[in-house]
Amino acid sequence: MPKITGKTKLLGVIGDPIEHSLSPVMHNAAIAKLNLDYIYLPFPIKAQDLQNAIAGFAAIGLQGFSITIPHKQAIIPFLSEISDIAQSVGAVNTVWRTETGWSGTNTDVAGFIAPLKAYNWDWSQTTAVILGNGGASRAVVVGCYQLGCKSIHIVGRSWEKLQQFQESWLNSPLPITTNIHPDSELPELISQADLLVNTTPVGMYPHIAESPVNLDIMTRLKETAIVYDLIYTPKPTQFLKYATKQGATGIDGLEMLVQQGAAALEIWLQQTPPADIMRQSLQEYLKGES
């Protein structure tokens, strides 16, 4: 257990609900390894209390905090500045104190691309196919742009929402171009995908038998493809089981969770956190929960 004194600095995560958050597990493990006088706490904040909470955080000297649902967009008016990445994603998940107020960014993008950088690919020749057009999809799109993917394709069920998603990038500070497709075009797109990403909740525990793409369509997948599921429970998902059955490489969402957290800690602590300790703490925790 960490030794908490009157000098201990505070970090935390806000959300509603917040009980499910794994951030305290991995962040406190990293802080303990670094032997720093910090502690990372969960703060349950309801939407109507957000402004008061932010003022309270300033009053008690909170050093920084993570943000989860439903505050990732609502937090923006209370920040003095946000990064171009956060502006492009349209959401903030990491906030820190500055002399002029609170600043925010989105480390989900860094978390998403971290495991992909391990593959020595010429990303300028790759086609990315992204399933879903919600908030998580936005961070993936920015990540694919940063990697330099040749083309980025978004597949969704609602054509109206897909059009809104595509139009939303017109105001982005980053010159991002997306291609939108109804899910009826997925069989053809699958065969073109070098990187296939699931950003939907389909297949998440307890619905572990479900997959956003059925096995018949997944048989069209290239053996050389990387298939990435943002879900980390179960491990692996049915989607990744189908992918690896075709010879493709599978990546689950645990690494993205670890790496986005590591990027946030580096901002707050101004030193490189031990991502291996963060990963190990989550694996042990999830093993105990299963």
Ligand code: NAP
Contents of the next structure:
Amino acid sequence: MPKITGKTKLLGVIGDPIEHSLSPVMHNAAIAKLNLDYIYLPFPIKAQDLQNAIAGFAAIGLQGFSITIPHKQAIIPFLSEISDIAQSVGAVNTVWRTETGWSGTNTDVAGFIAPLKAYNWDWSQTTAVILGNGGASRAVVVGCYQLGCKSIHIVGRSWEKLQQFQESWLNSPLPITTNIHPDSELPELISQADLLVNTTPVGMYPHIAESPVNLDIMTRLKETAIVYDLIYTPKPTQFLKYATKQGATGIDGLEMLVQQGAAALEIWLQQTPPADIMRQSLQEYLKGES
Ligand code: NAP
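Output the form predicted together with the ligand next; the form predicted alone has already been displayed.
After this comes the whole thing, all chains and molecules, with the earlier chain placed first.
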């Protein structure tokens, strides 16, 4: 049990629902390891209560908080400052206090990139193919832009949503260009992909036999490709099993989860958090859940 004192500083996560959030597990493990007088708590906040909740957080001196569904966009009008990255993604997942109010950013981008940086890879020659055009896909697009990918291709099942997705980057502070493709173009695109990323929930527990790309299409994959699934349960997903069968390198979503959390903690604590302890705490927790 953490030792709570009269001086204990508060951090937390807001969402609705919030019971399934893994953030309290990894953040409190890191705080304990650093022996800091902080605690990180889950706050279930309904959409209609967001403004009151934020005013309350200021009143009780909360140091900062994480944001999950459904508040990642809705929080933006309540912030006095937002980073270019969060503005490009169109969503904020981390907020901290400043003298002028609350500041926000999006650490999913840093979380996505972190495991990719371990590879000695020429990103300027990389064709990135991203499956899905939802919230996580937006962070992945900004990540691919930051890496300097040669081209960024998005595959989706709704042409209308894909068009909206593409147009949304026109308002971005970062000069991001995307190419959009219907599902029918996936077989051709797979053979060109150097980095293939699944941002759809297809294959997530309990639907573990499903994959956003079937084995037949996956046989077209280059064996030099990096294949990244944002899903972290099961481990590995069917998608990653198909990809690694072709000789490709597979990355699952756990490290992104750990590293987006580590990036947030670094903002709040102003020191490097123990990512290994955060990873270990999540692995143990997820083992207990399955
Ligand atoms: P989201 O905003 O709901 O977007 C999901 C996307 O997947 C949408 O483009 C949706 O298409 C598409 N999709 C959903 N079901 C599909 C299906 N059966 N076939 C084809 N496409 C389908 O969700 P999100 O927040 O981006 O999250 C997506 C996934 O990423 C989840 O599994 C989540 O757990 C994971 N994630 C992981 C991390 C991490 O740290 N590892 C972080 C964020 C998210 P439509 O738009 O046509 O509905």
